[in-house]
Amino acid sequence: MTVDTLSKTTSLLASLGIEPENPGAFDGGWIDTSGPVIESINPTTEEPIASVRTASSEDYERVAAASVRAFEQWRTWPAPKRGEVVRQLGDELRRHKDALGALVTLEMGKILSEGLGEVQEMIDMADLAVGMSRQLYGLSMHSERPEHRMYEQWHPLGPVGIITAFNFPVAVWAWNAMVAAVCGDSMIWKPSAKTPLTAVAITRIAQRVLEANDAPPVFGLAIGDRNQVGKPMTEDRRIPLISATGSVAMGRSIGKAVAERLGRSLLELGGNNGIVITDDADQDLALRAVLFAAVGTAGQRCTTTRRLFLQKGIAASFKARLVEAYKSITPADPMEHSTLMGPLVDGRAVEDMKKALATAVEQGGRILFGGEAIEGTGFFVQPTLVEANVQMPITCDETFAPILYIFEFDELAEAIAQHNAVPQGLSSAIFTTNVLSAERFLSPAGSDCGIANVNIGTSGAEIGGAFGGEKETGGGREAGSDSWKIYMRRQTCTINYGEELPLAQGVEFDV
């Protein structure tokens, strides 16, 4: 690291209060973690940026009880007044975005302006939280019974736990601690390893805007492992609700310790997501959409697009199209305005792309371009293009890397059965001019994914709608529509203003 680039780097963790070494959990206050020390590594670089000494399992249960008090006394506050200490915390993310999309950046390894679009989106949803805080509304049902009112309310729900992935390390945050905080819920925190000075900043940055309006501690954060404060947090019975962002494999234990003590999962787990394009769509527009959604985080989204199907009549040209733009693109520093792709997070994420290629390979397929890491310094890999067909098993797996499977397909309806063809369901796209084509994608036997779009990519949800998916993907919803349902709970209430007691389906029970 040069002498400029370190004087950068220091300004830069100091402007939001980031130190050589920070603590890891917050209750209110910063507690003085005794967990192992982790290091945050600068994917582009290999060097430490700074660390963050991790809580225990003893340190977790400080920040659970404290979130248990909290929202004791948060559940209290009128939600709209909830949704003002939401706005106060955009308005200061605002003011911290251009560092804050910088540190995302440093740490994660995505472009700038993709960093900064993170940032954006947590602005975003405290947006669209305030607006939901005068919005948590029920339903009035009318009586069978004379002289008796029916109707439903939603009440907060209790401590959640938010438990997220390196990829999108303050945004996911976002879309449930917005939420949940106006619904009257307080929070625990546990972020990736991978990414724990981003958590600290944010919690930091929130820290500031609960005190400045007398606000419980409802943000809390735990830094650490599985056994110190993941298992304890969904094992918890405290913790009515466990929001998790990750693996398949993560989403299926966390899924059967929270069900086993009747708990509520949100679970937001692998993506496999397919492109269809037709012989008669835009090529161009599907090129442009292609390449953002399979390189864009160097193919660590969940909504990356991993496979590709070709209409025969369009799909040599193409590939021939899709080889040169790949050609175009130059991994790099992800912090220079030019670079469209950064690094993989660490050298990990290397191997693990490297290995699905050679398996790839060995089932058949063919390296179209790209496939080899990059020799220096940095966790950086070329973005690859795979020839492949549906009877290769590799197809079906979820490689965190930028990997895009490619097949040709005669019809549409061999190409949505194709597409249908893998465990997750996350996202998908087609590219058509044909509205038939498109309504027959979006129809109930078209696309079986959580997100179905027409001639735009894969990638780029917009909070608006309920972000999600189902099969493998978890079946959660995040965001906008009417997700804040999951962070709270529904009453039914019945009011006789009546003298007589009539019961319900003309059931008599006179003494």
The other form holds:
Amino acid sequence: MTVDTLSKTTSLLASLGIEPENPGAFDGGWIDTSGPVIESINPTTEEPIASVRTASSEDYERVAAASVRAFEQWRTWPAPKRGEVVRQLGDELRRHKDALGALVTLEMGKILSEGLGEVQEMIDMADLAVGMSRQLYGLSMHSERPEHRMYEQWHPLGPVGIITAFNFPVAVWAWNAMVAAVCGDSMIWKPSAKTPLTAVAITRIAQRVLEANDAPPVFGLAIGDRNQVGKPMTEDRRIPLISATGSVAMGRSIGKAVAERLGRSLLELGGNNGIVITDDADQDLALRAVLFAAVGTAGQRCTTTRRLFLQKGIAASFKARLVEAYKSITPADPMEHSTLMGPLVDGRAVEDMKKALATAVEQGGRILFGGEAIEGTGFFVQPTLVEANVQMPITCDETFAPILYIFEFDELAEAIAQHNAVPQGLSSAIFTTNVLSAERFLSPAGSDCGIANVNIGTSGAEIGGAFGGEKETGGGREAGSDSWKIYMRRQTCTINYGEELPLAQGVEFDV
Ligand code: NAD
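Form predicted in complex with ligand NAD, following the form predicted on its own:
Now the full complex is given, and it begins with the chain already shown.
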């Protein structure tokens, strides 16, 4: 690191309250944690940024107990008052947007524009949740019994466990936390050990807002590994909901543990997203969309396009244009404004990419472009295009790297069947100018994913909709629409304002 970069980094960290070594748990005060120290590594330079002392299971217990106490108070606050606190949190994030966006880039390696976009997503979530705080509606129904009224209401649920992945180190917390907060829940955040500093920075900001409002410490934090924090949290009967974002393997393990105690889980797991391009599609639009969706965030989005289905009439020309476009991408320092692709998160991700490519070639794939890790400092790789066929088992796996498998098809029905023939079901898209093809893709016999787009790529969802996917992606829904319901408990209430006691279904039980 140059002297200039070092001094910029030091002042960035100081502006967010990050110290060289930080405690990794917060229960209303920072806990003197007793778990192992982890270093946060800048994937661009491979240098440590700062370290965190992780939480032990005893530290987790303190955070959980405090979260229960905070919930008992917070649930009694009127929802719009809780919304006002979230509004102020959104404002505080606006004030720190530049610094937080830069910290996301420093710690995770996504380009600065995407780091800032991620913070903007948190701000948008805060705004959305403020509105929700006045719209946590229940229905009222007509009772079959005379002089009876029946309705349902939604109450706060309890402390929520939030487990997040490295690739959206702050936005995924906000999808959950902003909504859970207006719903009246407290929460315990277990971020990825690869991105602990952003979690410390956000928790500091959130706590300042809570304190200014004399609100209980609802935004708890426990940074630790799966044994010291993950296991006690998922098995904890005081935590009615575990919202977990990460790989399918993680979801399988957490889903089982939570189901064992009959808790609720909200799972946002891996994707294997495809774009179908028909002969009649606007090729320029499709090219730009594929490039952003396949190469953006260095292929480390859950919604990254990993499979491309080209109709035979345009396949050769589209591939040629794609290769030219890939040639123009130079992986480089994600802090530089001209950079479109930064590094992968760590050395293991580079190894996983190499292994997947070797397997793809063994299984009959042909590398059209890229395929190499870039020598030198930082976890840089070439964005890669592979000509593939649907018989290759590797194309059913999510490799968290910029590998795009390309297939060809004759008829749309064939492309849809191939598109759906993977275990994951997160995001999907079709590029076409034919309204019949678009509607077929969106029909019940079309894409089987939680997200289906027309003439838009698979990534970059807006927060107003419910976000999530089907099959091994886990079935969870977060962010907008009626996703708030999972953070609350529904209560059906019937009130008798008469002087008789009629029974439902005409049952008679008179003595
Ligand atoms: P990961 O599964 O390795 O880790 C995710 C989180 O789960 C981390 O905090 C990790 O410590 C924790 N964890 C892992 N195993 C656990 C266990 N047994 N018990 C408790 N906690 C456990 O994932 P990652 O590498 O950080 O992120 C990449 C993955 O996340 C990809 O598969 C990506 O598709 C997925 N993802 C999905 C979405 C979505 O909304 N569907 C969003 C972002 C990322």
